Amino acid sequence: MTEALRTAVDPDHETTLELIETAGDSLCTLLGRCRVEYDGRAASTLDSGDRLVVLKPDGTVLVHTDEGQQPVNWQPPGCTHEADIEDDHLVVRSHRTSPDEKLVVRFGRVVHATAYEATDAAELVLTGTEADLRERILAEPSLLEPGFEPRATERETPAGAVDIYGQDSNGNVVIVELKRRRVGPDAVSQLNRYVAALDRDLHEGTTVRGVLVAPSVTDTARRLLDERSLEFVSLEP
């Protein structure tokens, strides 16, 4: 692993330029003080600051600050990037042809640079999704309650599509809203809108029950459930 990694601490611009130019299919990271300019569908300038720039072998460029999970500037896969030294600055340019976009990063100083021959053939496998929760209930409806019969999924209502539409043992309509994590008042309000929409849409005299399914709810959400005569079932995906 170490043979595939090249790193430079507080390098001069010539050392960093050589690292970038000889990186080939390596993943490069540059940490330092830089200014960022973008010109394309819009135009932007990010004045000098300490940032992490990632150059991926597929052409992706990411510019990260010390806050947030999203880059402040980026270029998608398929772009070309090159580097040069101009006026005592290391300049990294990324160009996209369609649409025509240019990202220019000017480093006054690089404090750390790496080039690593990264390989990753693994596929992301998601677990614990709302789809998993839906499949659990469809496979074993009694998890919701004895006698529950699912009739449809993603059934459209005037307020949107409900996750599971079914009927209880007494013939009442049951609307099931699924959430894979602990939820708050917003989920209760969403379920209430579905119930109210079906109350207006179905035949007079039809009872519509709303059931929120999630691992847990907040105290505020539980109070709202009680106030609006809605129900809660604790279930993990």
Contents of the next structure:
There are 2 protein chains.
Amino acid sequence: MTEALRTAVDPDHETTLELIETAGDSLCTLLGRCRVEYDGRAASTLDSGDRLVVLKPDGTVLVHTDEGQQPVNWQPPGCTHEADIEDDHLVVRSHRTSPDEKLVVRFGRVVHATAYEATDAAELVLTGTEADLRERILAEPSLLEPGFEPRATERETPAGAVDIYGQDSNGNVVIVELKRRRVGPDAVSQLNRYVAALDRDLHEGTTVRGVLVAPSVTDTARRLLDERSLEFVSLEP
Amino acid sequence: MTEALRTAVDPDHETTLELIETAGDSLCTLLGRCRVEYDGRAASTLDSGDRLVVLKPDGTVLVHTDEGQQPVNWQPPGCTHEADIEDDHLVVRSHRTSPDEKLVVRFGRVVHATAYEATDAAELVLTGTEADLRERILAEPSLLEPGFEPRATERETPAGAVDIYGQDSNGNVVIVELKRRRVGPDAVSQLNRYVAALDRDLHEGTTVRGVLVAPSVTDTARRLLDERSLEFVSLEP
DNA sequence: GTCTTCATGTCGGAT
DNA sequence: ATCCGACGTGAAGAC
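I've shown you the form predicted on its own. Could you give me the structure of the form predicted together with another copy of the chain?
Up next: the whole complex, starting with the chain shown before.
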């Protein structure tokens, strides 16, 4: 039987190197003290500290400190990485092109290393997204307002695609922008952009209404809505 | 000497439970087959699969599959978590309030567990940010245009704070919006929002120019800039 | 590839 | 606590 897991406690660099190089489809974790350098879209350096480094078989690299949800440094999927021993350090280099980016993790000491052949066929089932909110309105358009009739989703305008495009009971065009959470000024600007684009394109005399749908709205956003004669409807996803 | 690292290979649930409960300031990693449920701002379920679960001493929880840079499920820092054995499963529950969110990871089998007392005093030094671009312009305002004179940064308007507020050689007000990377329609809307707000506020007759500074601009954004009589200057951070 | 927008975005700074 | 915008945002879908 092939072992799905290999581990090394307080490994010397040769052992760690061998584990990384024979990782294949395994997920690798490295615990130890390291420095990190990154150069690409931006550039960064990180002094020595104890961290968890994760190497995924898809090329992802994550450097996690003991704090925070986000990795302090990383490389995205699709990167190639290699490991070497240099100057008594275990060095992991990850690289990608377009954009050209490289990450170098230099371990003085590796405290623990694992390679785990993980198999995972499951897919996340997520509800409460903006798409769910859209389906809710399409199934029951009166949630927006009585007489509302959806005509299209993702309808294109010169300024981008509108979430829901429809008509009200008076025959006016209605543009609906959906947000799954409380909205700020950016969402108002987005809606305004679509309304302005359609105002330009449609026949003179056609009234274009813009409706922002979200659970709630900040004061600033509310003021911006009023200034631009845009509307707000409170709905949760 | 206190061991900075504890590990358990193919541990029974009691062993894993003990390791988690005595983790203290340690960073914990769990490798094994689990199901995950999340309920909070949204809700999700994830069927059984082999994953890496990271428990940080600050309350962060990360569930990583063998693919992707992002965790498939997570909890942010500040959460409290507890572990239990239920129905022959090791169950890790993480919870927070405001918003009320909970994450449940249910392991059928844990293949490996570690607790690592990581110490990390280092801070990331990052260059190539928007702040760097701002400093570059403030040090040499002619990069924007000859005669430009910065007057303030983060100047408040009714629509939000402007990156750089200044004057051109003709005494016109200049509003500068900075982006460290190629910009799309959203950045144009943002700049337009600030310009419109100041146009309203300032005396009649004062000309307010809006300048978007970024490495480059998409076609749509370029067209939007032109329609609103806003300007673009190409600069890298 | 580029473009556009969503995200359980996360994070930090200011109020 | 909320608001607001930056982020090496990442990820997905359309073209």
